[in-house]
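Only one chain is included here, represented as structure tokens and corresponding to the form predicted on its own.
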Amino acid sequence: MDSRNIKEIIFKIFAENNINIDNINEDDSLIAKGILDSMAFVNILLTIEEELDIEIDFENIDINSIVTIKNLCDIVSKMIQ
């Protein structure tokens, strides 16, 4: 799965559970905007690792780095790798 896949379907989810990212940069952060609040992105993350069969790892992780669409497809990505 490349990465375009994966942003398409991160958006996916997004879309699923009515938020809507169209207008952000893809580096704005996600909960300074205001888009989410951070219990929210949670379960986002939790959505995402169900619909890609992965387990983000939270220990190893700073959540407030990947807030960004950007940054969110990249940890992604690098997990399915």
Contents of the next structure:
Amino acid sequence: MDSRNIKEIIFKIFAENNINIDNINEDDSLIAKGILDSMAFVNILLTIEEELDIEIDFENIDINSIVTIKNLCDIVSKMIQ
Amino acid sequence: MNIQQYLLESFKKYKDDNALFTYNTYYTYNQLAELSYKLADTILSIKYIKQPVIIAGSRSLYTHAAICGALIAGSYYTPLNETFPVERNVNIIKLSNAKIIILDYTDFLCYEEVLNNLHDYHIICPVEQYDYLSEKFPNHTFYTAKKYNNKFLSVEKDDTAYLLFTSGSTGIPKGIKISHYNLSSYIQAFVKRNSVTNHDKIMQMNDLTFDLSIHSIFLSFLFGACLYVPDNSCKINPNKFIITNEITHILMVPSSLTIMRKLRLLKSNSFQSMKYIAFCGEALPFNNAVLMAEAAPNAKLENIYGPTEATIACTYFEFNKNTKELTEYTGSMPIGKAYDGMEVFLIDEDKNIINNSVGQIVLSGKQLAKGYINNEVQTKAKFIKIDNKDCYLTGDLGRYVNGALVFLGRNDAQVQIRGYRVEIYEIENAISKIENIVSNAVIPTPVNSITYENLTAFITVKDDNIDTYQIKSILSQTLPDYMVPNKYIILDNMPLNSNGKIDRNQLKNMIK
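Let me have the form predicted together with the partner chain next, following on from the form predicted on its own.
Every chain and every other molecule in the complex is listed next, the one we just looked at coming first.
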């Protein structure tokens, strides 16, 4: 799976949760921008884990650093490779 | 004693200790004190009276010094919230009758729209923002914090310390003034049970407009502890912040705990540094609470309860990992008994005091506000005399179980379904016990009618291995028919309001 596919899957998960991220800058914090709240973001992360069959190491990954689309895609891509 | 004196003494005593950690920088008590004195002096040079001061900021040193400065001047503060709609912030400013605003625009992102909606205010701002602001907003007068050598107005015990607004059912926020006497009674009762020292590190999880913030701010600044203010995104998962900074004290809403559990972070012994953990703001799920007790083996844990009208919190229940869950707790941790100086009791619908059944929780004592500043009707309805004592009717239901008060939800959560009296909370508890269900909320339908026919349950689930058929049949095993919701809506996310509680109005709108 290349990183473009991963991005597509992540975008699809946001869309399925009725969260529109089409016009968001990839470096914007989704929470600071008011796109979704913290509980919703956590649920998105859990869905991504499930769909891609990965387990994000929340103990060691600073969750605050993956709250942008770019960083979220990067970290997921790294985990898959 | 009042908070003004306490603050002045603490500033003298702790000098070089750290007072504040925010935006990745430490500030000492000397730094906090110096800026607070200048801000107090500047407030008094604008008008030499006791007066409301608006705080337009969220996390900076300037904002925290503004809170202290207002109290040291003998005035009181009302915070805004950068995440509120502009209209609500403007409304709060107008309702407060304040003429002075302390603004740090780097710390309050919607300042432009707020200032454009106001005229002729006195605005105190950081030196480096002065030129820009005074040119951009010629309709206001700007000041920087300076020394003028005004004598601080000394505070009497009934003087207001802060004015907060809570949502009113009519849409106009209700203003609640908390006095120095109220707040120092809270602090004294708290430190009688729990210790805070100048070696402690207290994490600030809540917005300034939520009174849980006042607990953390003043327990830090009055006892020489360091207040740690994370940025907003850190509130998703305080895990790393707690561990990296070796936080000792925290007050969180139970929803934060739910998030930590979802992220698999409530592991045994993971929070070694924690000495005190409190939960407040909504019902605390018993099983999550016990997981936290195991995660923080050195901490004393309390579930505390109380409305803004009675100063932050006024009942407490201490628990640990061995606390036994009783069925009468209906899935949540008890809220226990009254703080020192407060009384809590239950009344029936005719306002008779009762002991042995479910009743409305009533509060009385030193922490009670006098009423709403702008709502006589609500003041008369909620602040009443019972047995010749000044009391506040919380609208919350409770019941004593083995001497401990158990919170059973809002009074208005009690509804008639097809003629039967139903506690919504009881149904929600039953649903929460089903495996695989993460959170839920039950709304009686049709929404906004007086007589209800059915119930709709909103739920979020861990995985999709459960269907609504199954949920319904499990509930039928424990609940009478009329209490089993007929409709189930599985949500990806439960909508929350700005205080982190489930937003029932949003849910109602989904049904409409």
